[in-house]
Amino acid sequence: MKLTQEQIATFQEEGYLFLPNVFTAEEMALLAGEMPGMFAQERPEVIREKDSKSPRSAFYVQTWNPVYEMVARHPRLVEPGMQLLGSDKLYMHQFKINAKAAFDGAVWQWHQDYATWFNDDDMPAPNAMNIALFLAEANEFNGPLMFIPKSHRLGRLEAKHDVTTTSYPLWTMDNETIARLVNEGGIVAPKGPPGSILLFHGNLVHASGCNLTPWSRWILYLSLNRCDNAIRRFKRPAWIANRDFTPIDMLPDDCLVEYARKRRSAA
């Protein structure tokens, strides 16, 4: 899937781009059907919320689920990353599903992803980005992602390592800095149905609040990095910070539909 020049310009200006309904209802039904079984597993890659058994994240899913292995190589997700990062040789730095569970989904503090990639993984430059696929509706109530537009232009900002607020350590930003940035750029929260995608820069400041609603908010993240920008520190597990820098080999656009049809035929 190719982005238009106007879409590329919007991304470069604002630091993010939202595209609704990129995947079909049939494709999303296939992906959603896999999630209960994945999050029910007891394995290191499945992280629970700090004070409950509710799922927070499932990492490296493409290596232990065949459906998500295809998603990790889907051209509607990978090709826009190639355009925006200026290279056809990208690898998967991180692949995860964040589960903002109904009634129990905890916050993700204000942060830049590149701060973590730099401080923990020694990624040389912010030549990496996120492609997010909505697996469930994101609305104004169930903890949508919040962005500070244009904050990616400020480069990597000072951050401190927060290892206590949630079950997942993060390099986060102080309230004074966030107040200043919001005063300058405001806050946006892109919302939409399953199958929508959200592309955002590694330096875009973002967060999400708690989910107190009965509607879970599930988002899949592909953190794509240029192969010539591979990480140089390996202190985090490989299922969090990938050490395989092989370029992604994209699959045909109809791979999910064909898989679903074959599964139905075999049933």
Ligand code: SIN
Contents of the next structure:
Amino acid sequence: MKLTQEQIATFQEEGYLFLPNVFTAEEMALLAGEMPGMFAQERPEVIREKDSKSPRSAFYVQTWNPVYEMVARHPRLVEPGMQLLGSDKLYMHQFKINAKAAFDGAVWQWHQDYATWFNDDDMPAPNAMNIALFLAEANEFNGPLMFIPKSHRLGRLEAKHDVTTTSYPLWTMDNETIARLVNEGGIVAPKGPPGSILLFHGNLVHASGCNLTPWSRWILYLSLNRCDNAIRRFKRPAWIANRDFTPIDMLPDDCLVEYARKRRSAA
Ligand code: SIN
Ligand code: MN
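Any chance you could show the form predicted together with this ligand after that form predicted on its own?
Everything in the complex follows now, all chains and molecules, and the chain you saw is the first one.
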């Protein structure tokens, strides 16, 4: 799927681009159907919230679930990344589903992803980005992602390693800086149905609140990096910061529909 020049310009200007309904209801039913079974698994890649047994994230899912193996190579997700990062040689730095579980989903503190990629993984430059796919509706109540528009233009900002607030260590920003940035740029929280995608720059400042609603806010994140920008420190487990820099080989656009059709006829 190719982005238009106008969409590329919006991304460059704002630091993010929201595209509703990129995947069909049929494709999303296939993806959502895998979720309870994956989150129920006891394995290192499935991490729980700090104060409950609710799943927080499932990492590296493309290596242990055949449906997500296809999603990780889907042209509607990978091709826009190639355009925005200016290279057709991208690898998957990180691949995770954040559960933000009904009633239990905890916060993600204010941060820039490149701060963590730089400080933990020694990624040379901010030539990596996130493509988020909504696996469930994100609405104003269930802890949608919040962005400070245009904050990516400030480059990498100072951050501290927070290992206590949640079960996932993160390089986060202080309240004073966030207050100043919000005063200048405001906050947006793109919301929409499952199948929507949200592309955002590695230096865009973002966060999300907790989820007090009965609606889990499942979001899948592909963190794509240019192969010529591969990480140089292998401190985090490979299922959090991938060390296989093989370029992603895209699948046909109808791969999920075909898979669902074959599964139905085999049943
Ligand atoms: C992240 O910033 O990596 C996750 C934020 C969220 O899922 O709310
Ligand atoms: Mn992030």
